[in-house]
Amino acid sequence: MASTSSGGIPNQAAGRKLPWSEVIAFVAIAVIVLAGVLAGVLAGASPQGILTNVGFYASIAIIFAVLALGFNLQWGYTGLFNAGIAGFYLIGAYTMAIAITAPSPPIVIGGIPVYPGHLGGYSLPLAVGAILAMLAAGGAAVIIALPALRLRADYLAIATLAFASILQILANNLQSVTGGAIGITGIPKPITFVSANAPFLNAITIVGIGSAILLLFLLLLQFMAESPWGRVLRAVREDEEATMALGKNTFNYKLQAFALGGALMGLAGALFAVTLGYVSPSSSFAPAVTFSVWVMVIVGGSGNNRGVIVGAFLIYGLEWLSVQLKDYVPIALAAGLPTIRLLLIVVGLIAVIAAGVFVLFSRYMPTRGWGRVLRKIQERGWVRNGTIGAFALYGLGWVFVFLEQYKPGAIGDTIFYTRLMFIGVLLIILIIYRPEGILREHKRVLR
């Protein structure tokens, strides 16, 4: 509903306002694809060949895109905290996997076990195998919910974590059916290409297939969201005791939704398993793959769907683009060494004189025109903000410098690493100065 202004006016302006936060999250996604395909041509690719990466990053952010969903359902709804994200998504893929594979016998070599086949050979259609593994990582979900909705939040998430590390560690054991440490492999494609160019071709009706199925969803949930089911939902998020003694069965609310949840996690293993072509329990399935969901959420600003996806393609982005850039920051920081060593100077220079001469205009000249402008901004903590940033880029820049100058081959080494820190400084920054995530949940008010 729009708001009111005080005379009883609805109070439309705000509607037409540039959403900023939008504008900034796509920008800066646009940014980061923007430098995978410079990359792309400073390495000499074809055209084909970089819009296949291109689309590689597009297909695994959308995966990512439906976890975090099905996590948002759960969490930004409900308030229902689910560490074992990782292992719904687990169930999802080797459900995927085990469905639509060709049989795969055990392979021995001169009496050694080389591979120990898995479980499969049912060789269905791709549709089948999704809705089998939401329905697998669904009923697992309803199976942990059972006993654990009905403990306090953080008994939840320990049930969780607990029940994720279990199913990595029998996906490992039972090589009978799940391969194994090897995993399966040859999982067919959605179209199976033969010419040379199947690589592109298999990239973008992936691309093709997952933006659909994440669009299908996404206004699947919205729908929901605006019902009376996704109000509930809400109300038990903020106080479940008052709706409660509203006379709704909040139990049963809490349970469909984490399975609603746990079923698009699984979906989202389904669709890693298609894309990869081949799942293995401990490369894709670690605890970090949940604090990842989480962080997209966070960042995105949970409760708020669209947000959970801006996230996805954003967290994600980074980590794809480190991959990219890996080879060329050294090479980069070894030809500007002598303007970045410049750069570092004159930034840590003005944000000494910068904070000095804030505070002392603020201070002596509190009365006059710019006196009171300095004071206002020193007020809002501009100062002291910008200050702590710069000295940050100041510091961080001459880390870079020094590895550069004294041990060269560790500048590659470090751009993943330097990306989880990135990562880390963008959550402070939100959860200091917005904590409701990049696109924040809309608040519903009355008239």
Given for the second form:
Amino acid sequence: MASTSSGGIPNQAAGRKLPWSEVIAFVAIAVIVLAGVLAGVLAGASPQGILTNVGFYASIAIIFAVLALGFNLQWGYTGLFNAGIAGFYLIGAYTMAIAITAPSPPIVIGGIPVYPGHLGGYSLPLAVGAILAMLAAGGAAVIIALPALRLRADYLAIATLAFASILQILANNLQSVTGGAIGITGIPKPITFVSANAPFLNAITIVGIGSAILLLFLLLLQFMAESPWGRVLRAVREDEEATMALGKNTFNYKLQAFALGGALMGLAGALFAVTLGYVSPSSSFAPAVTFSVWVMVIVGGSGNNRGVIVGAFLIYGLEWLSVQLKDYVPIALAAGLPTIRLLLIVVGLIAVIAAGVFVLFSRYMPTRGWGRVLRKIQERGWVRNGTIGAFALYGLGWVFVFLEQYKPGAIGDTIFYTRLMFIGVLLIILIIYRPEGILREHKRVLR
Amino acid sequence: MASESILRVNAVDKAFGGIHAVDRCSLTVLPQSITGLIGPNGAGKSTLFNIIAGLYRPDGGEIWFDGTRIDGLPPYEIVHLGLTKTWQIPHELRNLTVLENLVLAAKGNSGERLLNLFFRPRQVKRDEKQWRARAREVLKLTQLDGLANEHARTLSGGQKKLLELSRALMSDPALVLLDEPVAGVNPALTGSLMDLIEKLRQGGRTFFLIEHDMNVVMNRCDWVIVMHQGRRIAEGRPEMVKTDPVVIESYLGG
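After the form predicted on its own, can we look at the form predicted in complex with its partner chain?
Time for the whole complex; same chain goes first.
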């Protein structure tokens, strides 16, 4: 699998090496979660509160993972660039909400309509709602695909982008169906708990159900996409005309992949409705959702189902962590600022001494043993790049310390409002050094 | 004549904007022949192949293949009737392996239908196994068997040409349209490639090929058709075409 990276070493030479990319991915996710937990602990949050937060992270990450699986089937396998992921997601969420909530008539207080009500109130079981959500989103995908898939790739992107925008506007304005700007509230949980621990227990059940669904669809998609059927999808991605000339009705395959991907996005929407307990035409269905899923699939590794799940947990993890840090860091820092300043001074001194020793030592570096390791590090330019990076980080540390001193809360705010910039930088670094994603698409060796 | 031909092109017309690429062109190809199509660059040869294979829609005229009218049919249906084409510029599926490229070109692999995966798993397994075995045989024939599990993008230009031919053979076609099969292929390999085509012809297949290599055209084809400015200007046995003054003027040169 990882063999092609090192300049085309034949496959069998790779043997059973440790799957480094997977290890790195899981460590990165673990570090993100632990950092969030640590921030909570330092700020003195209750264990249950911290666990509920982690549960929230897992449940939203699972939703994004399902979205990413759907987009991976469409784009990673078949090459169909869907720019309206948020639209299919919205259809799923609203279908679920309308199907499973109790009736909620319009509310009028003193002659003023406070809530317009919404369609339905069918109180259907959750599973039925989820299936309806998949059918609705999949059906919408078919309807938009019939004209749009005949267009070239860029036009498909424009058509789906417009579709998602129209849906968001409709959700906002079609008051009698969607509840307008307020949306639909009171969406039932899988299990109703009546205790002080309800939020925590809810988070646990949602994560449990979500993980089971995610695992089920991962296995299902893996089975489908790695079959002869999936091979045709990949062929369409590579060269549609050639695939047609090899006797495949490529339009049918594109339609199937697009519809199934859309249905998965609908399922993600259904999960979202249950997780949050309400839907509204807010930022939850903004184009930014679509862009996030793109990033997750690109970072994780398009064409690799496990990869895009890793991408979802990683990218949403950064988003979640930024919120945790914004909430907890100011509290944690209030007391610890002098300690941190001391720490920065000590680290700075150690770094200067270490750098000096390294520079002196590198002139007399032995060619064997650990000298060789050092030389290799130097040859790869890690020393220069690492030094620049370390200086930047160190400087940033001081900037933050001063900021926090004169304007408490500045660090948390800065982290929160620059989080997208960090994700962007991460994406650029990745595109340069590993354009195929963390878990790359593997070569299918047939026997 | 019409009943015994495997391919009959009748007054086919195709224009791109102001360029009349194929101009009421008519020709026939006899079964079990190796028929060459020659002509200067821009004569409309590749365009005609694309029209026959269903990749372009003709503006007018008829195309008959083995008793069926095929103009206006989509390419994949034409393949299923037994007519396959290869590309002048190889259209290898880059990130699929050579073996995957071949197995994909098989007709009627049941695993390529989604529902069969769930409801006929045994047949899917059997088909896939059978087609992989067939693909290995074809790769031996075209001497690509050593590269079976390499990505198609890693092949050299000549090997990609061989991959084109191998893929075409996977669908068990009655008629193969070869667009410059030996361009960029070394002389020794050209010889063995044409030997292979000759052998397959004796097995009952028909080959219709565009080629600029006059050695191949003169020594290997039984019939040569000459196109110029979208029309058929001459045809006949290779040695007759070679001496035709019209052909010499427009294509072969003095």
